[in-house]
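Presented below, as structure tokens, is a lone chain in the form predicted alone.
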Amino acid sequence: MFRITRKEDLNAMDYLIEVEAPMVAERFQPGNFAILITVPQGERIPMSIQKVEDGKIAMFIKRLGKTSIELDGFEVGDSLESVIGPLGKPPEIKRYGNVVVASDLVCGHAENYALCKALQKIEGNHVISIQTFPTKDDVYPTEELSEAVCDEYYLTTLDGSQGIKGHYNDLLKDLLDEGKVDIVFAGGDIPALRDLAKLTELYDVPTIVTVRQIMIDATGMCGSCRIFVDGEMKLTCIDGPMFDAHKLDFKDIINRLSMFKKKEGEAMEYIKSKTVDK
């Protein structure tokens, strides 16, 4: 079970990995995510789904931490330990009008493709997607971007080699000006979801953002992925990870995201250490 079906890079720090999941595919709706399991023992990461199809689910992954790292050494055919969901509240799909889907780091690519294909198939919608990378050397393969599931694309990159040069926020705030936007889902960079946030509520545009807390169980048990919603604490693992922007307190998760740093660069230090070793 779980065997890897696909394996491609993206651009030098991120990958695609397909894996065999019936039952997570079966059951899957856009904005849920799926906890990995590399070995037995082994950590339990989140990890964004892109796409379901023929039991298999398809995930983008960066090459960051230390177990997303040690997946980078599977192969096409290897087996993961376990693949659990999907997990977390997909928002409802359904009319919006016109919906702008924006992105710019590894796990909000792979939301704004799902997110994309779903809302298209409503009839009302105009989904309109906007990905941001670094450069033209970090721009996904076509085949992996959200342009064939959208009705409108935009592709920014922030030095402008690729594309529009810029963020998804200073284009979005052009098409906000113009009056075409009727709601916002973003992924990403939480200091940019931060910034959207400001840049919509000036519109009373409502916004959806994934917030990507650090998860142990992803299961509600532990709380490390807890945030506050309009002063209320909800936990990103069974609450969310899509909340409504404008009520986010964006302090407190960016202060968060901070309190594994410790933790997280000793595990680095054991993967560098066992590469060594070999």
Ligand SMILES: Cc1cc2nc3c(=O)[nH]c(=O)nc-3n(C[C@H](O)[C@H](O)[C@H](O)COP(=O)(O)OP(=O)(O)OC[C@H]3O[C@@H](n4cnc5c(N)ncnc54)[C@H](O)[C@@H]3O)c2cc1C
The other form holds:
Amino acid sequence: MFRITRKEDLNAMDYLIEVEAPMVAERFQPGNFAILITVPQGERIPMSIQKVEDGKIAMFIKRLGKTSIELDGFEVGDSLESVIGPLGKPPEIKRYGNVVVASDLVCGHAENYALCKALQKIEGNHVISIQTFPTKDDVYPTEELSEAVCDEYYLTTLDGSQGIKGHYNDLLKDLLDEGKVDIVFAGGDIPALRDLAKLTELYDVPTIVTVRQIMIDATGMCGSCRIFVDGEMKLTCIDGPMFDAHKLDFKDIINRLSMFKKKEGEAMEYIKSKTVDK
Amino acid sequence: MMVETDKIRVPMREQPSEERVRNFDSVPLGYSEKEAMAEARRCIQCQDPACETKCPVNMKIRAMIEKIAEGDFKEAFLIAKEDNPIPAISGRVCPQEDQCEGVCTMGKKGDAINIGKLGAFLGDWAMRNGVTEELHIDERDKKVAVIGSGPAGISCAVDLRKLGYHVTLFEALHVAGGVLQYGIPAFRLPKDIVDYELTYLQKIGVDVRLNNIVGQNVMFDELRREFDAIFIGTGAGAPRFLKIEGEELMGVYSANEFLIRVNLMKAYDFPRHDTPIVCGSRVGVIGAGNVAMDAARCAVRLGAKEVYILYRRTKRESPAREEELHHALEEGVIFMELVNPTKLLGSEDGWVKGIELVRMKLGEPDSSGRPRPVKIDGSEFIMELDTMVNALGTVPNRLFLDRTPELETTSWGGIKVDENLMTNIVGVFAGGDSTSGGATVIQALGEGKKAAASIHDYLSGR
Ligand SMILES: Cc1cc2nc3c(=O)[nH]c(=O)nc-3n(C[C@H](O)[C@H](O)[C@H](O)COP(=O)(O)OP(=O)(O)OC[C@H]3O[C@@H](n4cnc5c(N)ncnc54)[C@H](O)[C@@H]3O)c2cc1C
Ligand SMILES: Cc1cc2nc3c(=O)[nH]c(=O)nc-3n(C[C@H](O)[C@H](O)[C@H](O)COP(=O)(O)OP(=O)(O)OC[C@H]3O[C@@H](n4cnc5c(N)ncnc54)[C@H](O)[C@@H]3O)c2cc1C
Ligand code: SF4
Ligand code: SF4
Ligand code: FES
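Target state, the form predicted in complex with this ligand; input state, the form predicted alone:
Okay, now the whole complex, with that chain kicking things off.
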């Protein structure tokens, strides 16, 4: 079970991994995520799902810390300890009109794909996808981008080396000025989501963003993933991870994400020392 | 005639406190066969044993102890198992002083018989010697779903399986056992004991499905279609927060998060186990029940220099088991009485750095019969802390209830059941913390058994 069927580099930092997880695949809805446990003594880490096909789920993963780097050492044919899900409360897939789906980071790109694909199928939606990468070297292979699953596509790079120069927020401002946007879905870098919220609030355009918060059980039992929505405590794992951006307190969200920074550093040192031992 | 020595318990050997605060191994070391027999011989075999009536599952304590005294551990174990599938566990975690041992005749003039530790001894003995009850299961063609693998779910599943039903147990986490696994620390309840009981479940043919979250990736409707009856034992695992300023700060944990990190994910063994925990050197734990004691004792073992129990009543009103409170104090936990938190103070970078407390005094008894704590106006003061654990108790998990609106609940969110533990939906039963809001392992276990009997009646058309 949970055998890896595909694994490819997306860029120098991110990779795609496809795993057999029939139960997750069968019930997946765009916006759901999964929890992975790579090895028996491993932690439970949440990952967005890009695509499901024939009982397999695909995810985009950044080589960030201990678990994501360790998982990068797995090969096609190896199995994960567990893949749990689908988790989270997905947004309603319905007719919204002009929908913008924007992303600038690994998890955001995965959701961007899933959301575009589902929203585009609804009659009356015009789905505009914007994906931002730092430079042209970071851009994912074309088949993993949302271009094929939306109606209008923009690729931006921060340095302008490919596509439009700038961040999705810069481009979005133009679209908003044109009055072309009924709703925005976005995911990725949290400070950029904060800027997005400020921007769309000016135009009074509903904005749904994916909040990443540190999770353990992802069933509403620990409270680790708590955030404040309009001052009320919500749990990212069961009430989210998608929330109305205009009601979020981004400062706390950003703070809490760094809670285990020092420990994560120790974990990295530990795997390095283990590899030296070998 | 009672000789003086009969008044005193055979002492339980324990890890010395200066040693045990550095590990997560069991604090009590357990009775040897000789010690167990000596303790059992103190029992005067009452005609009308009060101990049995006060045991929530009415274990046949007298007969069990008689067999231990004779050295017939196998027979004693089988007697214990008749009413209690997990004597090794209940013996370690029951609040015996309020139950069996609280009314033991021997306790009137001396020490009550150590019934709990004798039960634990039997469970351990059977595990070590590979002794199990012989089962002959007559298969039936009906299927029952059990949701949740805590003590309520375990006992319900075991009893139904023994009656021949096909039982599928759905558990949300990647490990079965409920609070026994993720809540109660290994130094009180070693995990090999819990694992052993869970293996037994599979051995007798219960189909255990981990990572199955009913209401999320398995729908309640599907279960209703697929199974002839359902038992809900989802517990009350959601944390309650104080709703005061500062709960978003880093270094502030619910007891559930703190204990799940430590026990389920084994953060004490970080980085060999991946899940981290940040525990500072001055830790405050709000509350004084078992959960609070467990969190405080974990903090001590994680290296905290000062650990405070912050309680709005006094030690006397603490709902924790006697043994736990005693062990916590031995391990250096400081009990601060008559204080209530009013807000948490944070540093520039978002970490908790202190707590504002207000002093309390005891007033008139409240509905629970305990004196009501009353705030002393103007007595607020600040205490420096770098970690805060909130052990205020828990409430039923919202995830399941939100997605099963057809289930009737009480005003506080518990599942409503009738005297047979049936919910408002015919064929759907519930028990344990999901209906009581939080009680004890043995009560949950008793309700699991009772529900199994009701389900059997229901399915056999009685
Ligand atoms: C709903 C959701 C969807 C996500 N989707 C993706 C995705 O599609 N691709 C991807 O690469 N990452 C995704 N993440 C983030 C991913 O879970 C973390 O990057 C991962 O846990 C890092 O683990 P690590 O050991 O490699 O790194 P670590 O060094 O342990 O952590 C690096 C950083 O990751 C975050 N993190 C660590 N542990 C957790 C945890 N248990 N839960 C959440 N965040 C954590 C923290 O901000 C931390 O500073 C998602 C997170 C959430 C909550
Ligand atoms: C830290 C702590 C210490 C304690 N100490 C003691 C003690 O010393 N003595 C004592 O007698 N009692 C103690 N208790 C109380 C006791 O543990 C509980 O009363 C008892 O465990 C309740 O059993 P239960 O089976 O109802 O629920 P739980 O043990 O809570 O088990 C419920 C199970 O259901 C699962 N679940 C929940 N929702 C779903 C879903 N939707 N789908 C599938 N599975 C689901 C959960 O993951 C969990 O495994 C303590 C509790 C805690 C938290
Ligand atoms: S189950 Fe608990 S109350 Fe009953 S005899 Fe055992 S320790 Fe005592
Ligand atoms: S009450 Fe005490 S002395 Fe009497 S039978 Fe029970 S354990 Fe023995
Ligand atoms: S991850 Fe534990 S409550 Fe959300």
